[in-house]
Amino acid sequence: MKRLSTDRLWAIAVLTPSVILLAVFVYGFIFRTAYTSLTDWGNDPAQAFSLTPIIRFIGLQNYHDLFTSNLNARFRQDLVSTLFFTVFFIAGCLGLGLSMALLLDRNPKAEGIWRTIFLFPMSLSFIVTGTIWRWMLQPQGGLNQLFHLNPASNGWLTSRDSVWSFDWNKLPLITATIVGLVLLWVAWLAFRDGQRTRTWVALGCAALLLLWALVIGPNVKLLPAPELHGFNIAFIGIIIAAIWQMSGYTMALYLAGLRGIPEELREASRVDGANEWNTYRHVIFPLLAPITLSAMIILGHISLKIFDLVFAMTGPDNGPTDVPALLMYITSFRQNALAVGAAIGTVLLLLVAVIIIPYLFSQFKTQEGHA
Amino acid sequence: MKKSIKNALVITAALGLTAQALAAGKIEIFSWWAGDEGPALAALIKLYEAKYPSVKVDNAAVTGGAGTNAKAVLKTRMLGGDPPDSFQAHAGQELTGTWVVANRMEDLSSLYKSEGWSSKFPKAVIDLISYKGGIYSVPVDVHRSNVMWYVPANLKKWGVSAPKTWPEVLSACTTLKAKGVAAPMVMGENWTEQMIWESVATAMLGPKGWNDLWSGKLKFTDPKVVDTFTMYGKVLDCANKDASGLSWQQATDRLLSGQSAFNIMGDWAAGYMTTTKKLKPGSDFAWSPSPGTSGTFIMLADSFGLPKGVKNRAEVLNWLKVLGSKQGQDAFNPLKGSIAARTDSDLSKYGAYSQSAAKDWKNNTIVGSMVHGAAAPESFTSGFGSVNDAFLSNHDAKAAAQASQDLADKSRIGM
């Protein structure tokens, strides 16, 4: 008992420190951050430096602002260009990451060699990576003139166009469509389960959407003017260059799911008949699934919060290239807006949060499940 | 038991009050001039070491062009409670709009009147610096922003000769484009982009249109100002397409090569052009004041202050006593490339290029730059930036008038 009780006291002196620090540090500036990101500290630029300055509470006002003022259209983009940016980022790196994966489960020759090759790229610093990529495509160097390509026409981090506009005003439309068609989803796999009140339930929910949708969707104006937002060209040498850098972290992790699995297992379906295209489809794929889950979420929150290889790549100016984490960095340093800084830095931690939450709640669910 | 507690506290007071006294002698000089400009604010600090040789100088350069990193650790340091000695800020809004009203600076009118500064600066250069009767800031340098380089012998194979005036500019661009140039006017990453539409809103405006737009006489969404931005959408249209991925010395470096024809940047392009690429000025490059602005002489100046509580006061008066004297700007104008803000200084010392522009600096208009912090608050000069870019996008010159407009009143220019 006694014996015991040291332990305790021992695990609580060392655990201590780095309780305190968290809480300080982590959830108490979060809790400052999303403070701030409800005053209007530094709206007027004789209070922003102020060594006593005068701020005021103004309740959501700077997020309204963000979401349908005039001159946050920036902001809006940049929303928009990180959704397209985690998804063919995340998409990239599992897409090659298991191609390689694959390869190198066949035992080729020197497998540790390529396996070298393919993680190395993950031990640069982003910086690293965006200086040496922004040098390949540079429109005057590099890849253009590695394959006599037209300068012009192939501005890799320089275009302006974009493609797959929509029209901000219309988001609560496709929200609510989206949402709709999603539930009515939930409704039939209710269905298909025998489970009546909750195929009642979504089908009502989804009925409401829609109808929303259709009738009083389209006359919710969040701004005076159109205002389009797509994907921006110049994104792609980004991506290229993201997906350079973090395959092999996905690669290394399918490898490892890969050695887990059981030749039994491949065995049993080889004698079960099953040719091997059928193996990987019904077998070894599933198997893998939580693999992808745990990349997705890691690669998820690094394409949000992505800031130093944009910096590097593109620079802190260039709007068709801009992420929300490059504009809370100017927002607050350079236009002194602090309040606003915060609340871009809001949203983000919400938008980790919607993806980290879920995977930690099933974390934790099944490590309960198993204690 | 008490008593030794009594003692260790004593002695405790007794060193830090050595550790105070030796501290006395020293300064911290925060500024963004490291690499390329590190030569000349060493010149400086030699300067002021030879005139006090006990201070301990402490160089606190933050490497980053125009001080994008330097800025942002300034801003974190003040709210922090850790002002450096010195700081180095753009002369102007960037000075007043940001530190003196937030009431971060002391009034430096008394070293002014014992220095007899007030008739050495130009007026201009005065009124930038100061806020509600006092003066906040010693300039080091000054730049000029609006300059078009270009190279002579090019411009005479293709059989044009250097516009004066905007138009003037289009004309020459379409009879450049029949040749063969694709892109005659060459320009940079946004800040450059943003420098062209200074010089063409100057030129459109006038020096007094132009300061009026900065004390909210003259709205964004004047006709007037509305075509400045038609004739900055006219010009991009004979600039060329990748400029986002480029810095203004390989915007330069174009020129050079006679890719274009023009390019207006700042008078650190001389100092580029003659020092890195050896080049000599008048014949392998030549300089006219932007189109239109002849007379007019938009200037950007680094200066320094003295921040509210301070530990070294009085040597930073003393550093600033060197800043602002004739023998410390001559040591570190012509090392910078720019000219010494003050009139008097001996021309001897510089280059060709600062030569004209010191001669223009006497005789000129004197009217602050925008881009370079002067003109504008930083919550504007920031917000502009992404103005421009939509610019670029949509060349919608109504919208972006209205935005920079919008941009004004949340700035409170003119308030």
Given for the second form:
Amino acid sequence: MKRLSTDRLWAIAVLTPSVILLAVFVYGFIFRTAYTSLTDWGNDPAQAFSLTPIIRFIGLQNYHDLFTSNLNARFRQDLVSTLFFTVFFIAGCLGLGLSMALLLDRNPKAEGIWRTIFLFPMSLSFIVTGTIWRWMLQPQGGLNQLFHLNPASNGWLTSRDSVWSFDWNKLPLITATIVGLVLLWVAWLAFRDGQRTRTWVALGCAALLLLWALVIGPNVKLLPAPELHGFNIAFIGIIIAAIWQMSGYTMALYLAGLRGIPEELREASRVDGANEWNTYRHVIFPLLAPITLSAMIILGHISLKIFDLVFAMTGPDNGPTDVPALLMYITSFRQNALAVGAAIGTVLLLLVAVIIIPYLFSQFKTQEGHA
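Having looked at the form predicted in complex with the partner chain, could you now put up the form predicted on its own?
So it's only the chain below, everything else dropped.
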């Protein structure tokens, strides 16, 4: 018992400095940023950085203005662009990474060289990657010259065209519908597993959301006039660069997962008469599901707070390729609107938390189940 107490004291002594630093420089600054977003600090840019700025508490007004004020249309477009970027970035990294892992899993010649080539982009910073791809995607740059493309019609980073546009006023309706459909899917999974309570709860919540979407949703207006937002074509170049850098990471994850699957499982599926595709579909891919989830979480939080890649490729003043993190920088340090910048940062934090917290909860629940 005495030795155990000594070990605990040493553990506390070693961990205390890290806990204090984490509490002050991470959670303390998060709390400070959240509080700043509830004030009007920077509404008067002239005194934002004065020694004694006049700061008033205004509650959620900054958040209300970000989502409903005509002056913040840029933030709303940046948010939509980030969501599109996240979807294509994750899909591209997972698809390309899995393809490369499947190729390497077949033990090709010079496998070590190929693995190094696939992993090399991940060793670069986003600034270096952005600088390389900015040159390649210039109108007179590498890709247009390599494929003999017309620079006037292939402005990879300068296009002003957009697709899949929707009215911002319909965002509550779209969100309620998507969440309702997801809850229906959750209810189906719970019903299949025999979890009746979870099934009825998910069905009830889905029914309420879908009923709201049908009856009340069409009448909800966030803005006095329609405001269209969509996917800017100029983001395609940035998505290509991001996938080029991070697909090697997902390749490494999938390759480790493939090499960890016992060969006996593959042999058993072949004995049962399964062909190559059915073996992967019913045996290999289900076993890779946890790796896919982990990769999606990591790539998702990277994409939501992307800043340096966009800054290196298009700079801070190219509206079609703007993202919330870049707008937060411009708002805070160019316009001196510190409270609005803090509100944008808090929105990004909440978006990341929406992805991270359910994953952590499921991981802790799984560990408790094994314990």
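If you superpose the two forms and keep the largest set of C-alpha atoms that fall within 1.5 Å, you have the rigid core. Numbering follows the first chain given and starts at 1. Computed from a predicted structure; not experimentally measured.
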item: Large Cα move at Val87 between the two forms, threshold 2 Å, rigid core; value: no
item: Core-superposed comparison between the two forms, Leu287 Cα displacement 2 Å or beyond; value: no
item: CA of Phe231, rigid core aligned, shift of 2 Å or more between the two forms; value: no
